[in-house]
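One chain comes next, on its own, written as structure tokens: the form predicted on its own.
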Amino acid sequence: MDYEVIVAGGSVSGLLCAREIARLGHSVLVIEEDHEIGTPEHCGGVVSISGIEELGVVPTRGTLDNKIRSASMISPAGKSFTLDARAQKVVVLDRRDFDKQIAHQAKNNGAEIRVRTSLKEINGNELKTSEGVLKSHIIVDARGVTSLIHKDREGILQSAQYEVYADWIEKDRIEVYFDQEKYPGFFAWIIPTHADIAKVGVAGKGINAAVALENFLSQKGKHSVVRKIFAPIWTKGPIKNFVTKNIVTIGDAAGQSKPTTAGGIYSCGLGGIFAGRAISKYLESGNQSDLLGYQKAWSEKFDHEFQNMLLARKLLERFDNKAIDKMFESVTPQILEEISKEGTFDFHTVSLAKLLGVKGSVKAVQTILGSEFRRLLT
């Protein structure tokens, strides 16, 4: 055999794998189809420090863009709340140098990195790529939601991102912007980096994301725009089966990024170092249940709130905008700061639960979906 894991895939789920099977002495290789590590930045890189401290990354000065404080959520009549997220320490990463970083944990562990190669075929533990035939006893997929667009277009979204300079970007303050009729099952959203600068994106079911986020922008008001990045986003959850033979499926290609606002840093990263530990075990014991503990981890840790999240977006997806504008309506101060307190910043099922749920919005909600209303709230 060449290597003992190949890995198909050089972002933070693929490099963390590699970085665990290397740091307990298999022999490994990342092949990246892209022209280097961290590009294009697909992701809008909001994360808290605890979520980046349990990946095993300390972010250096450079890796982190921004510190945010807190995050707006604006209706389709353009009603309003604001929730307080410092309590949760919330960064917006530079995703070129944060993959970067894992890369070089990685190969100071032993791992070998090529980009411009893209794996082209799987033959039992041969590997066709751009650069020739490889041969590995475990093929790690970590290539993204790419790896779904053949399997299931349902959970897929079309999105749109671009840095933007403008001076109407609040540099500490994160806007979501809800409509269904323009963003239908998702939002509209703008991250800050630095001052005057973001990452502005729109993703919804059905729609030309670019001529979404242009018309977005043209009512935001004057504005310069020095990168376009589209691609689309998966909403659907976990896909059945981690491990098939000798394949394991990690990261956004597992569907391991969160359902309701795609962010996965955090639970795509975990992924990679769940396979990555499982994987080394496989390769000392033969044991194809030391493998299948992969699957078994990492949904220990996130099934319960992945299955809430679902729950979540299928509550949002039956609203129409006369339903969310009440529920903004019916917000109050003492939820907003409960919310604050308990919650995990990027609309926690317990949070979204608590929104739902103020007086005023419940028999809407009832109505609208009945049981399913109240599994989410139990």
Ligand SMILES: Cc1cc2nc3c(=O)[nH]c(=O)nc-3n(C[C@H](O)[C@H](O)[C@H](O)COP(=O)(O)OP(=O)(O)OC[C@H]3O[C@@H](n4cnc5c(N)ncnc54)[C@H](O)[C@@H]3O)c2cc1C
The other form holds:
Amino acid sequence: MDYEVIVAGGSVSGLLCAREIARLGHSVLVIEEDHEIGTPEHCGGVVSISGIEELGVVPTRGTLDNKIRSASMISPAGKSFTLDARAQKVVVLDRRDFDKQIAHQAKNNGAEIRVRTSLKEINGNELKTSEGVLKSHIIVDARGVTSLIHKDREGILQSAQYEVYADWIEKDRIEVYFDQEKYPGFFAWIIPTHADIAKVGVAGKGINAAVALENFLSQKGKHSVVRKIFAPIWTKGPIKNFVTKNIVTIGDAAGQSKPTTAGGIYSCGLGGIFAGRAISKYLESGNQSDLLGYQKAWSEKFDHEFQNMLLARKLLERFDNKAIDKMFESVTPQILEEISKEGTFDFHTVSLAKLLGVKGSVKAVQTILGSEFRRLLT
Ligand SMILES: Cc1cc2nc3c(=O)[nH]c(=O)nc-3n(C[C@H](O)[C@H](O)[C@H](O)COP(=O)(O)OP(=O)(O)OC[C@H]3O[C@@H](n4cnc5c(N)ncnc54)[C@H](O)[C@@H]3O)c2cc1C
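Form predicted on its own done, so how does the form predicted in complex with this ligand look?
Next comes the full complex, and the chain you just saw is listed first.
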């Protein structure tokens, strides 16, 4: 064998997985098809400080773009409310630097990384790559949503995200715009990275994301676009089996990003860490059950929350613009205060339930939600 483990995909989940495997004394190679780790960046970079701490990464000055103080939600008719995000300690990362920081950690532990090397095919222990055939005991699929496209197209939404310069950007406030006609099943967002600079994006079912984003920007006002990216996002939750024989699937490739927002730095990163530890254990014991321990660990941490997120998504998808506007009308300062104080960024369905339930005042919403809503609160 050339390596005990080969990881295909050198982003957050793949690199954290390799970092753990190397730390535990096993040989591991990461192959990344792009020409540079972290590039092209296709992420908003919004994450909680506690989340990245749990991933074992302390952001450097280069990694940290911005600190967020509040998040405003805007309804189709222009009604809005603002959440104070200070208690949740939310930051915006520069994913190019963040991924390189993890690559450095992995390398320091003894992992090898090769860029411009793409996985083409897996045959047992053999990997056909763009640079020749390699052999390993375990193969880790960390190729992101591209890996899911071949398996299931249904949960995929197209997104567009531009880097924008404009004076209507507020430096420490995220903005989220709901409109079921323009962005069905998702939303438009403004994520500030610096003064007058933001990542502005949209996603939605069956939309032309580029056209929707151009329309959104022209309504916002004067701006310059300095970078454009288009990427699929996955909102259908985890796949059934993370481990099949000697192939271990992690991160976005395993559907480990949040079904509500498609945020995945934290939950995909932890997927990589749990997988790395389980693989190392398996390499020492030879027991398949040790390998399966990875799925058990991830599920214990996230299954309950992800099931609730899937439910919240299902419920929100049934809302039309009128129902969303009504829901916004009923949000009280007391609810906002509760969410700002108690809510956590990474496990947010209780906050969502509070917003959806809003004091039992919106009859239409209550009827739509029915008993399913009560499940969300449990
Ligand atoms: C527009 C957008 C905005 C987002 N905003 C946020 C956010 O604000 N906060 C948040 O937490 N999450 C966000 N996400 C989600 C987050 O980016 C992902 O969940 C996270 O990057 C998943 O990491 P990963 O390592 O599993 O996969 P990816 O980051 O997708 O990495 C997969 C890697 O595999 C490589 N690869 C693909 N095929 C091959 C191959 N055949 N051989 C070798 N290498 C290959 C790719 O080049 C890539 O480097 C956003 C996603 C998008 C699309």
